[in-house]
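Single chain ahead, written as structure tokens, the form predicted on its own.
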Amino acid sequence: MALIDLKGIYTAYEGGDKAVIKNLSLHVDQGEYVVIGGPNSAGKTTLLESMNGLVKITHGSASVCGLDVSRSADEVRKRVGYVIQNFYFDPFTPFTVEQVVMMGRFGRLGLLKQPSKQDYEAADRAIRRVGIEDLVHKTIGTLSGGQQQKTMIAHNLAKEPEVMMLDEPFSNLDFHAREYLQGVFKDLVRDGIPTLIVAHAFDGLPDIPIHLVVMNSGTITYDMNCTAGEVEDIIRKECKVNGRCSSR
């Protein structure tokens, strides 16, 4: 079953006069592990933002979780876990890790409703799944970048998303933490939840089929399944063919 279906989409930022995503089509089924690679300014982050309804789709059609993104962006964002790149918490941010993770349940709760036992259990599962039980009473602004990264992943897991999207989720983590979280994402895929990851580092990918998407200048130049060991070589070749060899 396709949970993401993009057909010939063009997207542009508000006030921009040029399309960032151009005539792009993508089909993602349940239980796929999708790696999105390519050089800087290829449109990788914009693609995730487009699927979440954060950037306007000017042409084409986009369906996520069975919903038209252009018409139902708020509902799409309730159903999609999305970990952004380069988030920042002020050191004096007063919310604890436990509170931040619980905030992931707010889309399901609705306005003015108190969390139920089910909500607390979902947040607790997310905390344990990411392995941050020892941080629950610490305020998020006092944590390291890697700890904040894990907290935001748990926040999105607590949503019990139908699709998981992550933009450079390993940038602040060491190899062992990356490897551990790859196992978490592998479990999501096994549960049928497609997981899309924008990344420039490809060590520690799980030993499952990888749906590899390579982007350049707002378009997709490669869209096929491969093994984890083939990912980096394919991205390098695609970048070289398109005249931009950096995978970052």
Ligand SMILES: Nc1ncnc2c1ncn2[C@@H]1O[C@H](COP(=O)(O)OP(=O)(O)OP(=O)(O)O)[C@@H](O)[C@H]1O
Given for the second form:
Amino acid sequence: MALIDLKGIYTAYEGGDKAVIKNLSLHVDQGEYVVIGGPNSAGKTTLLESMNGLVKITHGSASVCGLDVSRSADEVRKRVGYVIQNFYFDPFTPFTVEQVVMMGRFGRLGLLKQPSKQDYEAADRAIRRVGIEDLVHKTIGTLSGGQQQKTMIAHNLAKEPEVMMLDEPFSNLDFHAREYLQGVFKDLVRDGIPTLIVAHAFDGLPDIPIHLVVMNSGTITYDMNCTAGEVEDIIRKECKVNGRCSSR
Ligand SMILES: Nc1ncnc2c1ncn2[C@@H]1O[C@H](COP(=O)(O)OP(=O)(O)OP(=O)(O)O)[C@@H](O)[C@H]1O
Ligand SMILES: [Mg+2]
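Go ahead and give the structure of the form predicted in complex with the ligand, now that the form predicted on its own is out.
Next comes the full complex, and the chain you just saw is listed first.
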């Protein structure tokens, strides 16, 4: 079943006169592991924002989890896990890791309802899956960048999303954490949850079929399945053919 179906979309930022995403189509089915690569400013983050209804789609059609993104953005965001590229928590942010992960349940819960046993269990599972049990009582602003990133991944896992999207989730993580989280994402895919990862480095990709999407100048220039070992070479080649390349 197609969980993502984009047909000829164009998107522009508020006040921006030019389309950032241009005539882009993408189809993702259940249980796909999708790697999105391409140079800086190719539009990778904008693509994820578009699929989450955070940037206006001006032309074309976009369906995520069977919902029209332009009409049902709030519902889409409840069903999609989205770990954004850059976040910053003030050192005095009062929420603990445990609370931030539990906030992942709020879309299902509604803000004013008390969490149920099921909600606590989902948050607990997410904490254990990411391996941050020792951080639960710390406030998020006092953690390292990598620890904050793991917390935000747990927050999105607690959501029990139908689709998972992550924008450079490995950028702050050490080798061990990257390898460990690749295992977590592989499990998600095995459970049928399509997982889309924007990345610039490709070590430790799982040994499963990779749906590789390469973006250049706001559109997709490569969209095919390959193996983990082929990803880096294909991206290098694609960027040479289609423009600049700053991928490592
Ligand atoms: N909020 C915004 N308002 C206007 N233009 C924006 C905004 N965010 C990004 N852009 C523009 O959209 C284009 C694509 O940016 P985007 O962040 O999607 O690239 P990216 O592929 O994610 O790059 P990177 O690898 O550096 O993260 C860039 O030209 C950028 O200047
Ligand atoms: Mg980006």
